[in-house]
Partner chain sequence: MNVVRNAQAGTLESSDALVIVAPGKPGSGLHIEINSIVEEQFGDQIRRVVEETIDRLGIRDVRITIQDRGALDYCLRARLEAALNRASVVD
Amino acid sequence: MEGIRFRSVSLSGRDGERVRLFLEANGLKLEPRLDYTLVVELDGEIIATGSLAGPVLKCLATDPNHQGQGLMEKLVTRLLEEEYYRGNWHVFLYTRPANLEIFRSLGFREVARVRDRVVFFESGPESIADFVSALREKRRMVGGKVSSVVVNCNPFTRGHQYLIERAAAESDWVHVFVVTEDLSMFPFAVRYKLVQRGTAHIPNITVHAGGQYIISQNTFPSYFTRDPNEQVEDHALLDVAIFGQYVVPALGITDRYVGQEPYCPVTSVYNRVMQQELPRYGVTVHEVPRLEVEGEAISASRVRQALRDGDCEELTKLLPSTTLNFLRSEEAQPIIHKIKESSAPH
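In the form predicted on its own, present the structure of this sequence as a single chain.
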């Protein structure tokens, strides 16, 4: 097509407003945390756009008057070139089911689908089959009650410990997944170590890294922004579908334990979706009341506030000795300083 121009734009100025209006006119929202955006223009008007958020292609839209002209294919090819330039060879994409064939023709593989609402694709040498194969090697038993707990632990509290102990007491084996995404005050390596130390006394559990398919920015981005106005239900449905289709059969999971959520609307939606969807995969969901101290539920956000306040007495009530010992270490001091300087939810 003559006269079209591809251009990378900043979303902080006038172009950002133009992209937002174009997306809204095509039934989409301008999502947060986009780090690269391309527009396709004809005579100065946007006729297509797409963005990157880490390894995920997002906010892809073409003006209906210019669909069927190969614009989306060219746009996605350029976005993939940018991903490869950044070293991201394992790339993810959300799209509507109507666009299936376009992305299949570009080499994307379907991972999961949420009814007629959204399809989750991946591209690159790695795949969910590799993830499932690695999980199968960690399967501990066939039959029996095999439970799962997914935790972020920012940081690991007595509440997390109570939930895992409860699951272990009621199960033959428990697989604990620690969210891998490094968007929390406590880095993944520290959170993983604290979970291992805080559950070392439980004989029937395996602690796993959650990887890219369990509550990650790829499968559940709104978990990290905590914005209830985002497509939380679609993201939750997608995350639960991946868990049900791939993780459940790989490990023989029969039950999933979650803590009741009295504060966060995003986690509350996630719990509701799990209750609704996981029985389809033969999984019973147990929503366990939060452990309380002085009439208030223990939460990681309460711990971080106590760290900001320097309230050692409160920390002693909320944390197991393993986490308290870490907080007294030199390694913890930069994290505590960062928490005191920030009011961010994570």
Contents of the next structure:
Amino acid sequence: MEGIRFRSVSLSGRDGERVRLFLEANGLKLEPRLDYTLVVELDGEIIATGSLAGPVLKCLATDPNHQGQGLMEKLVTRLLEEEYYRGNWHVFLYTRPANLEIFRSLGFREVARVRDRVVFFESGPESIADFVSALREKRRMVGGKVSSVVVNCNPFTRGHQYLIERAAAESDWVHVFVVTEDLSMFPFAVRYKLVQRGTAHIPNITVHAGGQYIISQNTFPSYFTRDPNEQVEDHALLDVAIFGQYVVPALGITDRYVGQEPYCPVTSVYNRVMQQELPRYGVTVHEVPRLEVEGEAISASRVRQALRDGDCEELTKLLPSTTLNFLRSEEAQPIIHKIKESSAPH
Amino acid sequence: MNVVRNAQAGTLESSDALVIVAPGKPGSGLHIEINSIVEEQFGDQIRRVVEETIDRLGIRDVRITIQDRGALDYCLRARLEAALNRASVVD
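Would you mind giving the form predicted together with the partner chain, to go alongside the form predicted on its own above?
To see the whole picture, the full complex is given below, headed by that same chain.
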């Protein structure tokens, strides 16, 4: 192992190009939004690399001529140390099934897999078993129609309220999961509070935080980037596999309600994958047409546009009183200010 | 000694072990997860080393994850003690 050097590199500039070429030679892509990248070099040539994106290890590759020398172990050790240093003790990883054994021997546990393409691993003291046992404590019924709705609510609109009310009216119990990831204009704490307030009149409902495994940055990164690329389907399949294998049995879920998606290509792929996959887990999917106001579907992005335009009349039509009241509060002003300054879809 | 935060010690390289300790809920006791390339032959021995160390240090509620890559007992003990020290405040 003479002449081998580990180095963290910045991807802007020449090293970024070298990492991209090395990954491509090994059948991988340089993904966007990486926070940290390590390269292993032998006499100046890259022979292995790996990156971090939040708590997820990504873009890991070793030159086939240098496999079996413990390089991957060293690389993963360093990447894990960096994660721990950043306070991420619950670490995730996607890999091809061909690499299963090596990551298992490094202590990664399989969470779910997408066909024969991708395996999703986790490591650390916390695990999906903890998530499942926490969910089980919130199980409300045995038997009956138990429905689920997963929402981001950026912010909570009359459309979300309509979807949840409909699910509640047609079910014995409804579990609503609010996407936890803080990548939306409205922070999670606010989105969660607005869902609670806007559904307080519904007696047969539990509102949950979606957590690490339901549409999170770990399991479904493309949901947040809205790039309609080929990975979207894999991410959607993974999210649905986790939902079907873990959430469905923990809560006894029989049905899932989703809003029809006329605008966003990523969400419409997600809806299609749900329709196709969830019945395997005994779950019926109901795609509910969006509630319309003046011939146009209510959406959170329409609300954000109205906030940008300062169109109060439009907001009154789109939002329940609970969300409107929040928007008038002191706490909402910095969020509204941020929305006005941005044109991002989230 | 009282485990109050997460900490780690060791590596995933051969003849070593990566030990992670995390605080457990009060009353949850000792929770050990061992993942070893030599689990069949040495799983019980590893477990014994962990239990002895925990006992000696007077730690009660803790979650320990060990990725063992064939570490000898004294190496494992050192990694474990280092991680526990990093994770603890002395009462």
